[in-house]
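As C-alpha cells, one chain now follows by itself in the form predicted alone.
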Amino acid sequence: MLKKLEETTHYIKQKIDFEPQVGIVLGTGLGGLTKEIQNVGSLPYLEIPNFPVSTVKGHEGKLIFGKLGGKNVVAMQGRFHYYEGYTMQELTFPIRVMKLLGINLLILSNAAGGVNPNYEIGDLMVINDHINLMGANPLIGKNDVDLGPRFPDMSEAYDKKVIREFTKIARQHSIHFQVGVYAAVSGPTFETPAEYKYIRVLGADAVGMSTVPEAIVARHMGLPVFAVSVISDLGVEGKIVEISHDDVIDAASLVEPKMTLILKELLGKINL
C-alpha cells in the first residue's frame, strides 16, 4: 500500500502545486460546498493512479484544491462506499493520500437517518462518537508501522476542540444543531423499522453508510477528525416513511448552506 500511496501522491503533486492543510469529504447531496472554495485546480478521480471511482448519484468524482476560510483545502467531491464493492482499504485510500499531501485535519460530512426521537429532518448533527456495524474494519490485515500502530486508540475519535468551535459558531448564527453518536452500516438498503430500533437501543442517534472507515484510517495515521451529519430522514417509530436516494439528496442539499457557513467560519478560526 505504501508504494501505491507514494505513486498517487507523487502524481497529484506533479499536477497541482499546492499543499493542503485541511481535507474535506463531501457526503451525499453536499457537494455544493465546493462553490465556496477559491479553486486553484481539480483532478477527476479517473485520472488519478490507484484511485477508486465513485459510482453513486450525488457524488461527482473529483479532487478540488483551493482556499476556504483562509485555509488551503483539498475536497473530495464524492466519496466511496463499502456497498459499491470496494474493499475497506480501497475506499479509505484517498484519506491516506490526503494525509501524505500534508493535511492536518480531516473534515467528514454525510447524510444520515435520525434514530433519536428528538431529531427532525434537516437537523445538523455533530458526531462525537461512532459505532461500527459494518462488519469490517479498514485496518484488518498486515499493519504497516510507517502508516500507524497495530492497535490505534479510538477513545477520542472526533476532535473535541474542533467540536467546541463548531458549536460556538452555530450558536452565534442561531443555527440549530445536535451532538450525537453515528452508527455505520454497510448498506445499500435503508434500514427496516426493527433495525432502526436496534440501532437506537445500541446507543446511536443517527445511522448511515460511510464516515466510520474514513475516521478509523485517519486516527490510525494520527490525523484529527471532525464530522457532521445532515439528518435527511427519520428512523423513529411513527415517523418512518418510504424514502429514496433522491429524497436523501434533496434533504441534504436544503441544509447545505447552513453547514457551509459554519465550516467556512470554522476554518477561519482554528489553528493548524
Ligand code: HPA
The other form holds:
Amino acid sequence: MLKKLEETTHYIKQKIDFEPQVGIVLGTGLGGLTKEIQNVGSLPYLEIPNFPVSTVKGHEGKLIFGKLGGKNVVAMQGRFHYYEGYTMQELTFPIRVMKLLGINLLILSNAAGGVNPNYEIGDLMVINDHINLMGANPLIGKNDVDLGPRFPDMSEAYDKKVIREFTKIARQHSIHFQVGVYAAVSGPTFETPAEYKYIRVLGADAVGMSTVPEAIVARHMGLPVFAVSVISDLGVEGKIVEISHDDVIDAASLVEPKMTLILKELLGKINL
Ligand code: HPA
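Alright, leaving the form predicted alone aside, put up the form predicted in complex with hypoxanthine (HPA).
In what comes next, the whole complex appears, and the chain from above leads the way.
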C-alpha cells in the first residue's frame, strides 16, 4: 500500500505545486462548497493513478486544490462508498493520499437519516462519536506500522477542539445545530422502520452510509477529524416516509449555504 500511496502522491505533486493543510470530503448534495474555494487546480479521479472512480449521481469525481478561509485545502468532490463495491481499503485510499500530501485536519460531511426524535429535516449535526455497523473495517488485514498502529485508539475519534470552534461560530451566526452519534451502515438500502428503531436503541442519533471508514483511516494515521451530517430524512417512528436518493440530495442542498458559511469561517479561525 505504501508504494501505491507514494506513486499517487508523487503524481499529484508533479501536477500541482501546492501543499494542502486541510482535506475536505463533500457528501451527498454538499458539493457546492467547492464554489467557495479559490481554485488553484483540480485533478479528475480518472487521471490519478490508483484512485477509484465514483459512480453515484451527485458525486462528481475530482480533487480540487485551493484556498478556503485563508487555508490551503484539498477537497474531494465525490466520495467512494462501500455499497458501490469498493473494498474498505480502496474507498479510504484518497484519505491516506491527502495525509501524505500534508493535511493536518480532515473535514468530512454527509447526508444522514435522523433517528433522534428531537431532530428535524435540515438540521446540522456535528458528529461527536460513531458506531460502525458496516460489518467491515478498513484496517482489517496486514498492518503497515509506517502508517499507524495495529490497534488504534478511538477514545476521541472526533476532535474536541474543532467541535468547540464550530460551536462558537454557529452560535455567533445563530445557526441551530445538533451534536450526536453517527451510525454507519453499508447500505445501499435505506433502513426499514425496525432497523431505524434498532439503530436508535443502540445509541445513535443519525444513520448514514459513509464517513466512518474515512474517520477510522484518518485516526489510524493520527490525523484529527471533524465531521458534520445534514439530516436529510427522519427514521423516527411516526415520521418515516418513503425516501429516495433525490430527496436526500434536495434536503442536503437546502442546508448547504449554512454549512459552507460555518466551514469557511472555521478554517479561518482554526490554528493548524
Ligand atoms: N439511512 C441511511 N443513509 C442515509 C439516510 C438514511 O435514512 N439518509 C441519508 N443517508
